[in-house]
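One chain comes next, on its own, written as structure tokens: the form predicted on its own.
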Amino acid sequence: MTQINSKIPQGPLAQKWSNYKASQKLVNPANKRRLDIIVVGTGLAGASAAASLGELGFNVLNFCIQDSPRRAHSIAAQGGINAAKNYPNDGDSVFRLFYDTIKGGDYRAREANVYRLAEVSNSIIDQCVAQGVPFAREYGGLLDNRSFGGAQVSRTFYAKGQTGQQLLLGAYSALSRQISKGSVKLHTRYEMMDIVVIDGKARGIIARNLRTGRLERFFGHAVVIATGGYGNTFFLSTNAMGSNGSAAMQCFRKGAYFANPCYAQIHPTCIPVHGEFQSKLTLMSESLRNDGRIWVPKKKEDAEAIRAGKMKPNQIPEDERDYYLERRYPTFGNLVPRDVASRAAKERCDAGYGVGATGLAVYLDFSEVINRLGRDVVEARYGNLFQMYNKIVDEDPYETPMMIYPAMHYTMGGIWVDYECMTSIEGLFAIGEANFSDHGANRLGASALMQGLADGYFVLPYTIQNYLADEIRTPRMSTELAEFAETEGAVQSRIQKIMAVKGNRSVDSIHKQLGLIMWDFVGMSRTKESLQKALDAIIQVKHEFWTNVFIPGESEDLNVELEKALRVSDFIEIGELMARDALHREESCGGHFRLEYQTGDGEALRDDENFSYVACWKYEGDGKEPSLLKEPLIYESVHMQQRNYK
């Protein structure tokens, strides 16, 4: 069987990470620019890897599919980032920001990891702050902190409710540095089609070029990649629309593990659906709950008058408003981990004390600190968010509360990596949201902002440099070679394929029909059946694509139709293998909920004496089920135990 090497280096902990740069090879100034680098994407992960290993010295040839990295999926994070700076001086350090992320993850992480991740946390912001990011600031000119979820301390660093547009705005500037020194050359509206794999190693792309619709071919020493998670595998969910695992897919044909794909975040701090033709969730954001108060009513008729627009939200009086989390969670409330949030609102709502029209809705109302601290404090705070929700609601939260569900929102699978973010193919690496190593089977918010910045700006630039130093001698190489033409040779056929198809089906109503099996049969909860059920109908859904879709226009033009089918055919078989992984783990942990695992109030069951691992999937053939190999996960510094936020 084959033997899973995750590369964690030896010694205590608290020094793997600092005995690890100690002793990894380097490569001198002037060989770094003999070495090319591909990195695909250009979110904080891509932007900042590219922008590092620029700076660094390296040939960068950096790659998205907008018209600009400013584009891309990152810029829509709101609530913050973590790090352990411990400025409001409340007990924070770096092992509790290890071990809340350990707990939070329900001890489905990799221990070595989750510590570096920690470790460099405070860095970021430093970087951060030097490239300008206008981080919300005390009276006394320190940063301001906020809480989030699954933490008892405030180590969240923000600004407003834009974080994530003001780190990428950061990281764009560091990377636009670099194409203006030549060091990075950027490619925009060019999406990968797949890996060039010479002798073993990753060593170039095959990129379809958005715009002519022409595939070309690229060298690179080194292949990292940085293409966000695979949530879109649901059609609704608080991803951008371009969002897609398309490259994860890509890479794991050509024999990259898939790791973990069935531990997928559903956030609890969602606008609910709202119509047939919705085409994406938004995202309230996850800092909203530090002031916001969450309930539902307590009696059955006043959710129900409610429902039928009888009664307004704010003529339930106090002592009739069921705050449930502060209830049932009395010393986190409002502040749990999202997986514990999303399964508390559903059970609520499933036990018909729902909310808005559909009854899929709990209330998060902000009187009280409205009343308590002034209405201008609250719009200093969340000023944006709440304008956001006004427009998309057409209702006033200073005046009414605002109306959440949980909705899809982040995979903590992905392309499994060892400890230096390589894939099982040699000189193929991945980072943020693409690789599967930070977060366990939850992540905390406020942690993917975080680890997106330490993999690409203090993560990979030293670990790549570990490969690339017995590169050296290795010369570029022509991309006229057998490997490169092959590559090309079947993406083109694959692409030949779905347009030969000329069915009646469009392809959005495939991939709606996709994620309503998704969300009904592999979302919140789970059952052995549900998840048969799942693969059944998936395997329908394939066939109906590849006999019936439809797609106008020419291959070699500009062809979004074209794009996203593409993409839908890898949802289909990223569907599968997160059903697949979904009942193969008998347990319940995080965001892998089990209805048959779950303890007597209702909270996640694991199995850690049968299921303490990493679950890597292995392409095995078109057509033919993928095996599975086990990294085991072995905690040294914590101790594996029931979560409780009681």
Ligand SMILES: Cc1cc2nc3c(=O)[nH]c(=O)nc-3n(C[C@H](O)[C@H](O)[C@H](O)COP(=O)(O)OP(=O)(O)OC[C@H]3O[C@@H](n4cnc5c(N)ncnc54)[C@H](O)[C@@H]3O)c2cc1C
Contents of the next structure:
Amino acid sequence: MTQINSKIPQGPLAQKWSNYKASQKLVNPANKRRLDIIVVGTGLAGASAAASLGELGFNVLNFCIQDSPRRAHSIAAQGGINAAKNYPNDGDSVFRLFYDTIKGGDYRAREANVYRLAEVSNSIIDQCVAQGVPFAREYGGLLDNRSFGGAQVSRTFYAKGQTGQQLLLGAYSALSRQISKGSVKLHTRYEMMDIVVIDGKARGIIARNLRTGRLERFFGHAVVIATGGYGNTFFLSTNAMGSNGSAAMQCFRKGAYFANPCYAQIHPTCIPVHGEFQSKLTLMSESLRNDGRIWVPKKKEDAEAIRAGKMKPNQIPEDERDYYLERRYPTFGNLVPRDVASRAAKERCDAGYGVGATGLAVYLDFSEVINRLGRDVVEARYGNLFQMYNKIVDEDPYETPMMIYPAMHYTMGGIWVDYECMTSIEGLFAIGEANFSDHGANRLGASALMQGLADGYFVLPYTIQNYLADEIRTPRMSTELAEFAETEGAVQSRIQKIMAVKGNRSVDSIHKQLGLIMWDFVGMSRTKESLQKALDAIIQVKHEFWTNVFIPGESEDLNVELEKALRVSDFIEIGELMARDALHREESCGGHFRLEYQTGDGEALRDDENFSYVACWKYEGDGKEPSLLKEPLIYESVHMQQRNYK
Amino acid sequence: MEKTIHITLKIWRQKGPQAKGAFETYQLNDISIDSSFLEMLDILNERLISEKKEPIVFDHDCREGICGMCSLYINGHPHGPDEDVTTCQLHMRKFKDGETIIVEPWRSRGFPVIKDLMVDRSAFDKIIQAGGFISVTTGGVPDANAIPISKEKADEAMDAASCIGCGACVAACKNGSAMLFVAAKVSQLALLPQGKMEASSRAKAMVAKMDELGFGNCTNTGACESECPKNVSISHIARLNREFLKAKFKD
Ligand SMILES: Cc1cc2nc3c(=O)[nH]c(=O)nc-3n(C[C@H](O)[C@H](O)[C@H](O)COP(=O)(O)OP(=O)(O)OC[C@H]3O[C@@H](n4cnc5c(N)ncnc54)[C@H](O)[C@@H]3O)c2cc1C
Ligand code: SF4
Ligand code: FES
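Show the other one: the form predicted together with this ligand, since we just had the form predicted on its own.
What follows is the entire complex, opening with the chain shown before.
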């Protein structure tokens, strides 16, 4: 059986990264200029990596789907970014951030990676401030912090409710500087269609120019995938419309392992679904749980009256409200981790206490904090979120509690990488949400931004050199090589196959069908039966897609339907992989909740003896079941225990 | 009961950058007022696809008002009739039953049409590349709290930094000027000690690039500010002008 080598450096946990850097190979400046690196993606991970690699002197080619790198999905992150600065002197440290992340991930992440993440977190904040990121400050002029779920310290830095925007604009400015210097060449409105592997090493990509529809070939000594997560498998999610899992699937089909596909995060505080025409779900940042209190009516009659429109939430007196998170988890209260908060909301709604027209909503109430601190303070903290809510729902959250419900948000699973962020294909790297590495079975709030920037600024620029140091004698290859032609040919036939179906269904209608299956059977709670049902249903969706999809227009033209169809064809495969992984993991952990495996009071019940591993799925060919490889998780520094937020 | 409206749409269709475009008229019935403007266009596109026709091309991504990808000139206003929102956040409840809605792409020399309602805004990236950054490289920077910044300044910088690069200011301007966009970046960085060092050279380089790319001059009409979905204030243009003059002085 193939052994998984995660290349974790020797030594005690706290010294691993220093040891690695002290002994790794580097590339000298003259050689850097001769090495080409392809970076796919311009989100936090991709932009920070492309900029940093360009600064180092490599020749970088950077790609994104949108018309500008600044529009990557990272721009939408609201709440904040974690770091172990301990500025508030409330007991934080690198070890505590590491520990909280491991525990938050329900002991399913790799210790060494998470420690390194916590270790470099502080440099990220320094870097961003130097770039001109306008983080929130106190009156004394120093940086302000807020709290996020799963932590008892305030370690989250933020820029109003627009932290992702400001961090991405920081990375984008660094990237723009390198573009002006010529070290990075930018390709916007390009979509990667496949990787080119030559003699077992990643050597380039085939990309579709979205303006012309033509396929183009690009060579690189190494390829970095920073294409984000696959949450849109669910159709409705908080992700941007263009977010996709296709690059990950292209790597998977070329032999890169796909790790833990079933670990997906359902975020507890999103604006509830309102209609069939709905195209996406809007997140209300977790930071709101700092000050907002979550409740449903204590009495079923009240909940029914509200659903029927006969009663308003403000008419329910204080002692008739069930602040169920504060009741069940007195220590963490409204700030329990996301998976716990989401399940608790679902539990109340399933039991008949849900509010809103559909009964699939709970209240997030700010009246207490408005009374305590005043409307101005609340507006300064969350003004843009309140405005966003008001525009969508047409209700004023200063006056009446917000309605929220869980929604698909983030994928912890992704392309398997070793300690160096290299996939199981040599020379192919994956960073940011696209990889699986740091969040285990559940990600804590404000940690994705941290991971994306850690990977791009401070990890990959080191580790990629350890690989490239052995490539300095590899000359630039011609894209006329047979491997490029073959890969392009395969992409071309996939496109022609889709164009040729000429059926009767739109891409969106099939995507929606897939999304419902995922939500119902592979969603917040899963069972053996539901997952089996999902697998059967997904096979039907797949059949429907390949026999009945309709794509208007030409393939060699700007063709949005074709773009969507290519992505949906991959979402179908990812959905299948998620269900398969969820079915095999006969335990509950973090975002993966199997109804069969829970404690007496409804908490996730892990099975460390049998499932303390990373599930790595390996492609075995079209229509064949993928095989499963296991990377054991060994904990040397933390003691695994049942998570407790009570 | 869900409230719905009937509308007539006149939408600009253009096959490609060189093609001649024209308005096409579509009738849409029973549109829920709770749907967003782009969801309404999705519904229309689904219909076109079912009639085996090419759907209308428009840019969008986040659909929550932050990525700056959506555009559209709706009934004479960039991002439509609602205040302080992008097109993706505009909801059909802002329109009346029976209303005719005219939808056009951004029209400006700096933003050529690619197809239908999609335009090329890469000029904005080029302006940023000309100097919209602080010249620091990764690593070797001081501790984040080494230089205190007054809350007032930081907040003002944040307001300027809220610009989403959508281009509505250009589309709204009769001169097709990109002054508000440029000023927002110049001002954000000039307000912060980290960005002060390069403030005037930055202003000069960005303005020169803006002129080179075919954007018009600013004549202080204020149209940009009133159509900006993020409320970026024209007071930033005053700060840009100060930095610009400083640069001229130095020359
Ligand atoms: C609404 C929302 C709020 C969030 N808030 C927070 C928060 O407060 N704190 C936090 O830590 N995290 C938050 N997250 C999570 C976090 O934003 C993401 O996990 C993170 O930004 C992902 O960054 P990334 O660089 O990996 O990928 P992305 O930002 O998704 O970037 C992907 C890039 O890849 C490109 N791309 C994709 N596919 C292709 C292809 N085939 N070819 C070419 N290019 C391609 C895209 O164009 C884009 O440039 C939030 C997420 C959402 C949805
Ligand atoms: S200044 Fe306003 S209108 Fe102009 S690009 Fe920025 S956000 Fe858009
Ligand atoms: S789609 Fe992102 S701002 Fe409108």
